[in-house]
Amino acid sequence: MTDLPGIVITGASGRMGQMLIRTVLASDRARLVGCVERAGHAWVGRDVGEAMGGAAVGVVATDDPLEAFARAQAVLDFTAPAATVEFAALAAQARAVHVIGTTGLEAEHLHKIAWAAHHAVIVRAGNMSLGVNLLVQMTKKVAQALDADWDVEVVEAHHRRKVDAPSGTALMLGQAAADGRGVDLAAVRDAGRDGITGVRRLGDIGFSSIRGGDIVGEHDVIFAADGERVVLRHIATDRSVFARGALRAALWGQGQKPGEYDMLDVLGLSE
């Protein structure tokens, strides 16, 4: 059992770091040797089995990332920007697999992020089911096939607890449907429509998000033209299929050479 990968979970007291918690406890391809949560967290002391309700792992949440990282392999880390920055330097450090699912990051902590992976392997990417990523490659390629006379439209929908939109998946879709037409996303983005917005412009790509209930995650990439649509969705209704695909991530970046890879490289699906 100690030759196995040591799987280090931030967050660990939210919905994905428990759900990421019993998926490595339940691996018989990693072991599970620390877990980090914010100092003052009722969780910091305690056997993370026990917190969660159930009987003792033998892993208690720390304060401490740094010396959890120490004793790691891989480090999984659904959490929020600032702190994933904070944990991408110190899986660095530690020279740990860093394989970070957090959302909402912006260009100043993908910078940073950046920096980190010249020293360690960092496995990043807005969704980690392997449904998804294959989503992502048919939208490039069908709006490769596909011109601007066919408008595209991103639609998402999540639980009424998520605080960024469109959700890191949502732009990994719309960001592919960009590549497909050879475009700057940014150029052509289109959210957030309110009031009297005027026509659509040709070639934008617009984005549309849902927020209610405990809706684990939906995403359709619509292909509208005159007389007819083309339409791709993909629907989870289990947060396993993340922690699943985070766990994969980990046991992959083991050996990898330092530097920023993502899931379709995990996937063996790149370019």
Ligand SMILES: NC(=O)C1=CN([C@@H]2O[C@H](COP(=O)(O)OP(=O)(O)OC[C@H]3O[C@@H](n4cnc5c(N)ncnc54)[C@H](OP(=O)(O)O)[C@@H]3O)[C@@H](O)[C@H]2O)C=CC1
Given for the second form:
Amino acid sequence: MTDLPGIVITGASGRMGQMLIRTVLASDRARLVGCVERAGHAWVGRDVGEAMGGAAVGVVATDDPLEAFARAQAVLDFTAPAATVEFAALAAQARAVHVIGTTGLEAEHLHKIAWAAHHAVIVRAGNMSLGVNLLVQMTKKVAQALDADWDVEVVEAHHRRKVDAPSGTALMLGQAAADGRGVDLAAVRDAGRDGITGVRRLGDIGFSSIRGGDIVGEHDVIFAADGERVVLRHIATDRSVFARGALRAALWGQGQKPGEYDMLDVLGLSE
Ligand SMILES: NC(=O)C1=CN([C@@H]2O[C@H](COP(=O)(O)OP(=O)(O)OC[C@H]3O[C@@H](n4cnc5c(N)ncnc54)[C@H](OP(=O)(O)O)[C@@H]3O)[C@@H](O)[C@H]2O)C=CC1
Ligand SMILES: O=C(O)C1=N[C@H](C(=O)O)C[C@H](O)C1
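Alternative state: the form predicted together with the ligand, after the form predicted alone:
Below: every chain and molecule of the assembly, starting with the one above.
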């Protein structure tokens, strides 16, 4: 039992944090050894099972990430960009595999994460589900097969509490379409149409975001031509698909060389 990889969960009280706690506790391949919340959070000092309204599980939430990471083989991190950058440095210091699900990361954050990956294994993906990562590969293949007369639009829908747009998944899908076409996404990205936009630019990849209610996560990649359309779709109905992927990544990362990996590596879908 104690030989199983020890897992720490950051942002433990969050939507994903709580799903990750349940997933790790239910697993016979890993054990929960720590949960992190920020200083002053109501969960700090409390057993996380009780904090979730159930029975005690023997893990007390802490506001000391380094102490927790030092006891772990992997950190599952679905928090916010500034926190994730801080955790990347600490996980590298503790030589723990850092699984990053956080989205909304900008160039400055990615740069710091890349530095941490010189010293530790980092697995980062805007979406950890098997289905979305298959969709990424399908999107690349369809984009390879179709020319720029097929307009590419990525449409995503999420719950009302999501703070970043386009979603990390939408950006992965847009990147896959750009890779398939052999173009630079930054040069063709079109997000946020409003007002007199002018006609659509040939070759652009468009992004649209819907926010409402409790939508877990829905993504369409639309290839639209004159007279026909191809639509690739993924619908997540339960956050457990992300949590299972994250735990799989943590286990896969054990024994890998330091570096930055993604879910395509974990799932063996890289080309
Ligand atoms: N890659 C994937 O498969 C998926 C990625 N996500 C991404 O995961 C992230 C979290 O999503 P979700 O769970 O819905 O969000 P929540 O807001 O429900 O949870 C985020 C948690 O992180 C905590 N947090 C933020 N900053 C810190 C910090 N400095 N130290 C410790 N804890 C901190 C928050 O605490 P507090 O409340 O105190 O701010 C909160 O508990 C988002 O970026 C989302 O897009 C979500 C689902 C799947
Ligand atoms: O914030 C969320 O909820 C989700 N975020 C990820 C994203 O930005 O794509 C993954 C999933 O869609 C849920």
